[in-house]
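There is one chain below, alone, in structure tokens, taken in the form predicted alone.
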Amino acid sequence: MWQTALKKVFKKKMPLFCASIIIFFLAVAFACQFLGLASTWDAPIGAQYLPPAFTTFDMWLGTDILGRSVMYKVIQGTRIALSVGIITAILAAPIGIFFGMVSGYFGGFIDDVIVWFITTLSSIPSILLIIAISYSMGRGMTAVYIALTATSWIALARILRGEVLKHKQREYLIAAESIGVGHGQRIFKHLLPNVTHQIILSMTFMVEIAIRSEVLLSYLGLGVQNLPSWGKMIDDAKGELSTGVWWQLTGATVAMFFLMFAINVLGDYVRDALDPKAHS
């Protein structure tokens, strides 16, 4: 099903160039991590505020107040940004996927209970908690991560539910359990591969809004310190509009729009090709 899928999504150019675009980001957040790429982006290259000039690589997006490289920063804010968005996905798809699969197959006084943690934590913004949780923690990564882990689940988790609820109903299901097929079984053999798709799509909205929110925290002051982050440059930016020097901000923003729309327009793009309803 897999293969099928993938290759009904990469036959249209549209899922092709997004996917490109996001292997490129991932490519450069690789490049920062592992081989130091835009290392010595905290050096100053130059006087303050010069120009984007194509004369070296460091001068693509001219220099900020303190005559460091724009680019090199824009750089180095992609990889903080993916490092927020697939940690956070990773770290809170299981727990959403738990919750929500044990709620639905199970039901009764388990669902309840579920159900009225989800909605609780539901009832408060998730902006607001992800900032008290950021807060309480102290800023730095590590707070980023736990904060966004602890609301990105919530979604992925009541989106299984329901769609448990209806897949119980159906025939394969029951026949599995006419024929003693056990617990296990039907969850992992029968009902998980036919949320695939609803799970695919959740992760990709975690990394988005994972990123988005790493953004806000950063531009708030509660996010990653002493990094280039997209939304530290956008707070440093917002001043800077005024004596005319465009360029931080547009740098950072270009960056996170393509970023965002390459991951929402090829996650789209995979759920359809994996949702069976396509298929049936």
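If you superpose the two forms and keep the largest set of C-alpha atoms that fall within 1.5 Å, you have the rigid core. Residue numbers count along the first chain shown, from 1. Everything numeric in this text was worked out from a predicted model, so none of it was measured. First, how it differs from the form predicted together with the partner chain.
After superposition on the rigid core, displacement of the C-alpha of Asp112 between the two forms stays below 2 Å. For Ser123, a C-alpha deviation below 2 angstroms is recorded between the two forms after rigid-core alignment.
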Contents of the next structure:
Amino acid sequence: MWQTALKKVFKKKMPLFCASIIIFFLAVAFACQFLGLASTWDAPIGAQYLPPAFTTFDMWLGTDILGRSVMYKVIQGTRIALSVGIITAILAAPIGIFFGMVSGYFGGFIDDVIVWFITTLSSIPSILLIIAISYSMGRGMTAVYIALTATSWIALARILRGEVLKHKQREYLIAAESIGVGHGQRIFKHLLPNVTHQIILSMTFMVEIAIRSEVLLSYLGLGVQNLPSWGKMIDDAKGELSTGVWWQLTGATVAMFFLMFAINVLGDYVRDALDPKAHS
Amino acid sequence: MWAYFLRRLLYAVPILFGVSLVVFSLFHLVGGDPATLLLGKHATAERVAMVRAELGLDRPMYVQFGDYLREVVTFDFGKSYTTREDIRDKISHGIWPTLWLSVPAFFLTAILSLSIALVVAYFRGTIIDRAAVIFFVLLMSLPSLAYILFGQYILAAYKGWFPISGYGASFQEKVYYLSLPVLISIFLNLGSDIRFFRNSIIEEINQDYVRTARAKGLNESLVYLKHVLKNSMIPVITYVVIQIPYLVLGSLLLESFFSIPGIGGMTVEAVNNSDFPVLKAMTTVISVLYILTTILTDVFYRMVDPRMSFGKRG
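Having gone through the form predicted alone, I am curious about the other one (the form predicted together with the partner chain); can you provide its structure?
Every chain and every other molecule in the complex is listed next, the one we just looked at coming first.
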């Protein structure tokens, strides 16, 4: 299912284009983390609020209030955005998988308890839950990760529970049961591969939502501290626009826009390719 | 139907209890000491103890949880830490500006995106559809804060077409001040709404009954307007109705940027001031509304959709 779907997706130009955007962002983030790209973002390169100039690369997006290169900040922001997105998805996915699969598979009392828990959490507007958690945890990266993880797994668990309920009736599981395959093996060896596409798709959207939420948290002063995240840059820009300083906001917005666009479009294509009732 | 409604209400009790438990543990067990937060790090131990006693934080956890449950049931959340205002009054004052902003925005967005989605779905598979889909993904890929900042700066500060921020008592003033935030709010949701509506409509077009209707020679526009539209309304209505509880929360960002004295702006203010009781109350009230709306939605569906029953596991 995967191979044919992916082949179908990458025959078209648009998904290829989006995949290359995502790979580019990942490469930039990787270069920041391990090769020291833009590691000098914290050092001033000139006077404050210099407009963009095409002299040297670090001046392409001008300077900020402290005379630091906005270009370097956007690049470092890529690393932060992707780590917020990816770490959230990696932390949230196992939780979602566990609760979703267990709840759908075993049913009964376990299902009731898990559904109660999921319904409870999703009754609290996620933005308020994120605010409350990052508040309680104090400011900083860890709080951001925990808050976003705590809200991200819910949708996945709900989707997987529904999928597992559908699959439970299928012959292959009944056959597995009849030849004496245990619960663990049935869940992980037989069920899990059949719902992997849902997991991957959900994780893609977790990355997107996490990056978006980080902007909001930064605006509330609960986000990443002392690091040039896109959210922080956009937040800084609220006082700058009226003085004509547009480059910091534009830089962060454009970078975020391309990443969000690529994730959205690629996610759509993959979902359509995997969905028998494709929207076309 | 009434039996179903009552059963759902009964089922809401454990959910409400769960919400209270989560909110209470977040703000009381995990969240630092409000007394220290209020007084700052340099307060003497006596002062902290005094404030703790005043706020009732020195009592055992289960007593405090009991108090909180009473607050939830009576909707009496005490006073704000910072302004000493009664929170219930605060919420009932704040709700109106929020609704003035969110209700028109909600309806305009729904009508506009549904009309556009119908047109786009009609041209499904053509270049118009593909261009439109890409355009709406572009719209939804921009960060919402950027919409607000650019919108406020370009349309209000730079062009002067709208006031920069504010709120007024009379209807004219409301229209004057709220038109820009409403406009921005429409753009914030337009992309994702249209995409979802388009997909729901097209999913319906691919159903067998549509093929049958066409096969028996029914006029294409009649099929589209009569059969497809009616049936695709079910996912569309779900999608729209599920947003209703959020109307009360309003938009945190829009309200605080346009200085609208609503619930969303208050929440932002409460975050900035570490005003725990207000945050706790907001979270609780909105969750309660959310639970109630979901119940009403489900009852409504079962009235609209004959395929669903009011049966036990329905």
